[in-house]
Amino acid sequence: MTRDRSLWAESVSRLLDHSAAVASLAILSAMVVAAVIGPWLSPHQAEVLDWSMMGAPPDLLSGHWMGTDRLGRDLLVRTLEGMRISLLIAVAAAIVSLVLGTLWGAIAGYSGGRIDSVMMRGVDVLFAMPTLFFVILLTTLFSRSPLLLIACIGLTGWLTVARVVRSETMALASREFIEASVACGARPAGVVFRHLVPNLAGTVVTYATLLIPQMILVESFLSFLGIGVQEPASSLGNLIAEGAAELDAAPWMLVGPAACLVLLVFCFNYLGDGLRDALDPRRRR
């Protein structure tokens, strides 16, 4: 237990030495707090129309710090709410992908032999399918609800997770503590859930920070196409679509949501790089 604590303490120390990761974590924390409580603190509401400020540029005196859209809705509040919805969908879809991918990869990697071959051939078949077309087809055929969007994105994003977890599981399966568990009579399910999955936590956490920005981009792309989050709800994708349509007359409608999207993706990627370096066992002394 002491050694486990020292290894985690060493990982945290290494993460804190990664200046880009620390800065990204601070920026992400500030953006999440702003997305959660910002709309509640603002004097404006996302769906309230200001008829006197329709399509107005940013103005500190009027209180519309990021301007308004063509209907007079405050863009700052709409961007914060859109960022909150995009993050919720991305995090939920990433959790679905991580759970499925971790279980699939751990079972395949520990089972080996024919079971591993059949399970991973299934992954290869799914990889060959056009996943984006599959998501577009489902969201077109069924109601475009956030739950369906989460399910569609999550169920198509676990394949790479399964491959990564499988390779890590195969490396762990030959370790002494796994062999000791088997010698003590542990069942395969017990070995997977009590020993392999907890030891894959570092890999899963690292990959989660890299998977979330992918989910954000997929959700934003679908919403940009009009088959994701629907009005009157806002996400970064449909806000960018609205801003792109008004780019010539009102460029501020595009700048704010696009900047938030780019900043989120960059921060998650830098944080993922920092976690990867901090949790990589080969970097431990």
Partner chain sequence: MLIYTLKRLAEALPTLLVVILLAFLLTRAAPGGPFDEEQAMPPEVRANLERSYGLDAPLHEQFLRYLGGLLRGDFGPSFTFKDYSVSELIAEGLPTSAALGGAALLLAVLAGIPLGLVAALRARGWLDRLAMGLAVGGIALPVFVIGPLLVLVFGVYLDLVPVAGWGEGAWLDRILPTVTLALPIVAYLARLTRGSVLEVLQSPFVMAAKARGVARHSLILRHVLPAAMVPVIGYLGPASAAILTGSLVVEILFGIPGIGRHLVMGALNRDYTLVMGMVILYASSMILANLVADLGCAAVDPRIRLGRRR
The other form holds:
Amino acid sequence: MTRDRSLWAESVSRLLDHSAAVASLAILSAMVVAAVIGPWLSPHQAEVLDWSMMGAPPDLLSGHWMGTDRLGRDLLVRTLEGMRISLLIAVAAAIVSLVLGTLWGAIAGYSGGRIDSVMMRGVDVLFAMPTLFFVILLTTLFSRSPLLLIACIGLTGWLTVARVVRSETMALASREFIEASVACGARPAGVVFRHLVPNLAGTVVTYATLLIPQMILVESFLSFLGIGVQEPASSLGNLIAEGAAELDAAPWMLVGPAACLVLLVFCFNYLGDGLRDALDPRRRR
Amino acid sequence: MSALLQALDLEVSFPLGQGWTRRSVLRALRGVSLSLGRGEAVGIVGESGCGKSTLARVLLGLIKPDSGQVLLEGRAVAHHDRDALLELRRRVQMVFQDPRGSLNPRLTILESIAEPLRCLRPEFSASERRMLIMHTLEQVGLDRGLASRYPHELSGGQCQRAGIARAIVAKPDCLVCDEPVSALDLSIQGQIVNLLADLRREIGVGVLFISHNLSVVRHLCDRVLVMHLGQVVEEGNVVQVFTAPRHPYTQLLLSSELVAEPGRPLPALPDGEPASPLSPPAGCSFVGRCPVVMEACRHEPPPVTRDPDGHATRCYRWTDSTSSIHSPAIPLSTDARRPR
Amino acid sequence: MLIYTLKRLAEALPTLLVVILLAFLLTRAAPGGPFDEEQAMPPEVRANLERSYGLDAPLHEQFLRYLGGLLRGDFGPSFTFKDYSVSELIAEGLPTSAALGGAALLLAVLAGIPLGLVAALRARGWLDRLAMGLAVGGIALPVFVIGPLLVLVFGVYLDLVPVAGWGEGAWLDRILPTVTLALPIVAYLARLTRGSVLEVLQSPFVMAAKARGVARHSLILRHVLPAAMVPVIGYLGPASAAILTGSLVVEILFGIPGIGRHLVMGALNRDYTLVMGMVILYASSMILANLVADLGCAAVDPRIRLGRRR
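Next, give the form predicted in complex with its partner chain, keeping in mind that what was shown is the form predicted on its own.
Time for the whole complex; same chain goes first.
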């Protein structure tokens, strides 16, 4: 039967109508694929110095399509690897934010009453705190491992998720179908997993997409300052910092990584907006 | 034999306000008692905010009463005992007000109707379940093809039929219907009410019908309870209450019903603010708008006078004028007579 | 209004205290002491060092002593700049950073709000499109991308302004850092103002004023702007936060000798006391900015101070 269309199927078709979101999705997929397999396909390697090509501008013939840096490392490969690291950290941090925020918000929203007010009061207090500066403090105090970085960056994002999920949970919990399910004899776990979670999923997916660019920006910010990803690994933030330092001599060192970063952030934001419109029929115009 | 479903002296209040200081309390039910026999249809009428919906939810065990009891065939239901609640819900099911909102938008109609079977009648296999659901869909007048559809693809009336199917699929003895037609178009309302009347005749299910639509109640029910500000103010069979209303509030309700008749003037209604459930008056809850208010009404809540035929009224006027003819007042609840 | 002010103050002070306590506890929980970088030293020397920094006292005593020091403006000694105390480093850098941040905030307000207002009044005109295009770009481009790009275009290619430095008050030196820091805020403020003004323009009370025949300029100035400014003023809190974090990037990028550079250098050198002092300083500025923005909102919108809306 072709006319059976679940809300998910409808959402997908609505997303496909959103041309900016589709284009973003295509660009993002291409960038992710390039970041994952690109360095492997390239004749150059990120750590190998090309002594004949130090600080060379972009040139198709030499094989260094985006030029080389001061040490003769191929910038295309370095940018792709930087993108991979930035994406990895951002996605991992977004997952940390989402899991923490969703659990916190859902528990607070579904419990209500005093538990809710205590939990959300905590979020309010943390919201007033300058999380980014705490991240700087943490990276000062502890070893700068990628795991700490992920945890720190993830901590900057979960508060908003918790608030959104809580209000969504409260709105859902007051809908009659939740009550109807209880009246049908469903157990609390059944209510949560059969009714609450599937209806929250749209919000959470949308937020994940909007969180990733935020996480990319925070990671790049820290790496730009030198307290994020540590050498020899480098993320887009490190590359931009290097490029900014060599601005007058080798501007291509800045332009490539910066363009990648901006493109990533733009595409994730457009995709997130598209998802939000697609998953929430009320927002459709 | 005891009634199928009974409520004794239910008290429910909700704390209001945010944060740590929850001072004010909304008293939704103030000593409500009722009983529903097998296959009986009882209507509950009253203005919005009088506690009708709260009463429905307490009867299903969705809200725990502060005091009072729900009795199933004479046995009190323990609200903290999961098995007791399951038994209650196997016997009593609910039809909700918002047809679309009471169906999970991400489940098909089939999946929604299957839920009570899975939870309440685990003895059925998947194929038996499917057969039962298909049969039930026919009973409520829904095309079998709609089973695989989602709520947003159905009309409001179809959604409400699906909601009724979900309520009767596990073969309960009684349906609690919370304003089941008020969210529907006028033309659809009649169909749903007729469906409920048919179901009552065909499968003998009892109906507790909550509504503010008096004519629907008159059409469907045997007995009616009139609620005002969390109390039952009048109770009796439909003919008694609708032809000879005793409580001034019932009289007001009946006279404010608009009748489509050209040339008929709009009913003249008394002024005055309805009392707030946040701070119910010390005496009778209706003093603010009562046209025949007396001094006694302002201080002590009136007692309930019950005729031998079951017509009961909570009003001083009625005690005064009939005490010589009728039996002495039997309170519906002792608690309600205590001055607050 | 007084009650509201006191209430907000009563909320802000505990937050600040929590910030200080958290920063303090984190520092103490960190693995290894600040002297681990040095060569192995005899235990008695280490004990002496720890005593002189007060590290041998019980934790709550250390905290109270630190808190007392903060109240007197004493952030303790810096571990890497051996001859300086943290307070001296702050005193040295703060005027520069404050001048940079203040100028950027002022520029953002003076450019962003009028831009948004004009865009809203000429909705869908070319100016509107231009402004909104800029705004979208300004929101997606972080300071650490805009900064180098501006330097590349205006400093390197066009050679209009110096590429780095803060100068001895030479305003030419200060243009690029200030613009870089202000640009994202300009973009956000413009978008926010535009949206807010458009919404107010559609509201019934403005319609009613129009119907009464109120002249256009007084309609905009007396009716529309005050109502439209509430969310904009509210955003000034987060805007200040953005300026504080952005200033770290700008100070590093342009080599400006402010406290942001001290913070980053301190973080790179693992200078616990310096970073802790700076974090507390930045955190309190942020909390203060939020407080001021909230009070500003309450001054404009009586509903807020009466607690009907937050």
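These numbers come from a predicted model, not from an experiment. Numbering follows the first chain given and starts at 1. Basically, rigid core = biggest C-alpha set you can superpose within 1.5 Å across the two forms.
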For this session: Give me the C-alpha shift of residue 180 between these two forms, core superposed, in Å.
Result: 3.4
